[in-house]
Amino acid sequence: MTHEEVKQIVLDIIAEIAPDEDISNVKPDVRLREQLDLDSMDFLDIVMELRKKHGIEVPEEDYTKLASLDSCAEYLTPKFKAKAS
């Protein structure tokens, strides 16, 4: 699984529990909570939903490096790979 992939994942997943946001301008760099209205419930849907669709375990400690787009791609796709394997 490639970083773009994961990334879609996570696009995907944030158009699901956030349906009127915008995803489309959604900046790899930026803080998800700060380009799009997320809440901390928001936030724990998403870790949610990756554990429910594609049981992949966040720990509660790890949830900032969930921040931005890039950075959830860096942190799961290794977990993608492992699962896969």
Given for the second form:
Amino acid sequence: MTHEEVKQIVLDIIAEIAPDEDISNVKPDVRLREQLDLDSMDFLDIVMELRKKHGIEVPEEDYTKLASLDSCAEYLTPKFKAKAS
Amino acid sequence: MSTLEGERYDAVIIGAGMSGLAAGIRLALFNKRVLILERHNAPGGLNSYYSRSGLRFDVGLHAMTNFVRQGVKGTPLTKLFRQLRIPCEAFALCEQYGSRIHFPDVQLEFTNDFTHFESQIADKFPHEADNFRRLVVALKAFDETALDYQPCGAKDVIKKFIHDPILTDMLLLPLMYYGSANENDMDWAQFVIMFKSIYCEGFARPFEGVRCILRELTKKYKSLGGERKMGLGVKRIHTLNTHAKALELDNGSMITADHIFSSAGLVETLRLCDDQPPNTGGEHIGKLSYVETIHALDIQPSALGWKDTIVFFNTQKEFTYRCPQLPVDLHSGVICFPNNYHYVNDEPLEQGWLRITALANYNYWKSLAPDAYQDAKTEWFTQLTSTALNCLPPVSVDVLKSHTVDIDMFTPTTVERFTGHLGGAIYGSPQKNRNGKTHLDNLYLIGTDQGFLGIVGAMLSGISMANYHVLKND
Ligand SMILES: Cc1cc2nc3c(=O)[nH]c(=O)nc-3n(C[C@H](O)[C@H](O)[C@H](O)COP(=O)(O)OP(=O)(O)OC[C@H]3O[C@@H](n4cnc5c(N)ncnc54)[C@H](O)[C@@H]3O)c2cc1C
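Output block for the form predicted in complex with the partner chain, input the form predicted on its own:
Below is the whole assembly, all chains and molecules, this chain first.
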């Protein structure tokens, strides 16, 4: 699983939970909240979907690591790799 | 047919009203095994429907509050659609024509465009225009949904901004009628919620009324594998120390659940628990109940000159919002014309409707024997109708009668019978419990007595409690 693939997974989840957001131009290095209208309820859903769809656990103290697409990739890629092995 | 005896659930929800269905969707979405139990045969609770002599009556739903156009972000309505994963088109909301606050010497109109309301205030209360703007700034800066909020009275806060008591009463009347469980004042956070939902956002309605909303919620819940049992209530919650260990149902079955969400109300829920005295919490039962009269007409209201969507009226110098001494308080109320929304292609509703709501005395209605109850309904139906006609463009009682094809009326006892809310208290107990916690560690309140009121509020309540008590800690 590459960083790019993980970013796509996160974007797919955002598209599903917030279909009214335009995600075609999300900048990977900018905080998601600055580009999209996402609140804490939406972030809970991103976490819940990661678990439901991919079996990835994100404890509450790590929610801040999901701030941007880059930080998501950084934080989640090892988790996806561990899952696959 | 399954009796459910011995079944085990991740979560059981008491009540298939707006809050119960919304909580059910959230939990089912994340693969919880959920069961909604509803004592009645129809879903919806305070917002339900029935058919009689071929006519389709709605209960509740004058208006969906919180309306914003598609694309407006960060408001309760958009959150709701996201959290429920229901596309906003599904509710097919159509906007109001416009509504009015009617006082003896002054009227304020409002629409779904807040600037119209601001200009009405500048026009009718020029000395208060700046104060009103400051009030709006203050309430926009306030976090009304914080789960750790400490209640305080709205009138005291409003006083710091607005000095004209008539304007204060005019602002309060619609908000109280649509969402206050307190007599003569309302909680400040509740004021802010209602102010935004009614004045800043606005009113809309699906062409099919509440049926459309309930159908979409139910469809979503079922598609996620949620289970539901209608016509089966919860009789008792069996406890062990501070834990709800089993639910006993009306049919005698016992089931268990890790989590229980109850939309029955605070006192009503406590009284289900076997560790509580039978009459516990009597002092917390809400005192505010309503009657509503319904005229089904063979003509569209606009053809009679009635073009308002909702009229909030008060006929006295001062507005009082409390349980009246008389059976019905004829001094104030709400008139609703469900026809007066911008439906697609201007399609008219099959029937014209005139609905009038007013405060009522539960104890009076409860004390009546069946014959006297029918007589009282007839008498107060007539009185409330003629009061309301005085607040509308003129139509005589006789003309109204000639266009009336059916009438109905509900009273506080109807509300109690069909929703289980003690005292017929539409907005439940004045005591709200924002975090939903009870004396039992796995029993939570949702809906009315958690404290987010109205249709949108109740759904958000179910969502936020499911998130807070189960999904977040998973
Ligand atoms: C006449 C009227 C007009 C209204 N108009 C509007 C409006 O125009 N706009 C708006 O936004 N809001 C309106 N409201 C308010 C709105 O309807 C309520 O705030 C909202 O529906 C409350 O939902 P709820 O889920 O909290 O509770 P409820 O709807 O009361 O649901 C509780 C459910 O629990 C069930 N129940 C109770 N005890 C048990 C038990 N022991 N076992 C099983 N089931 C049980 C009840 O039967 C009921 O179905 C109106 C209300 C009324 C009465």
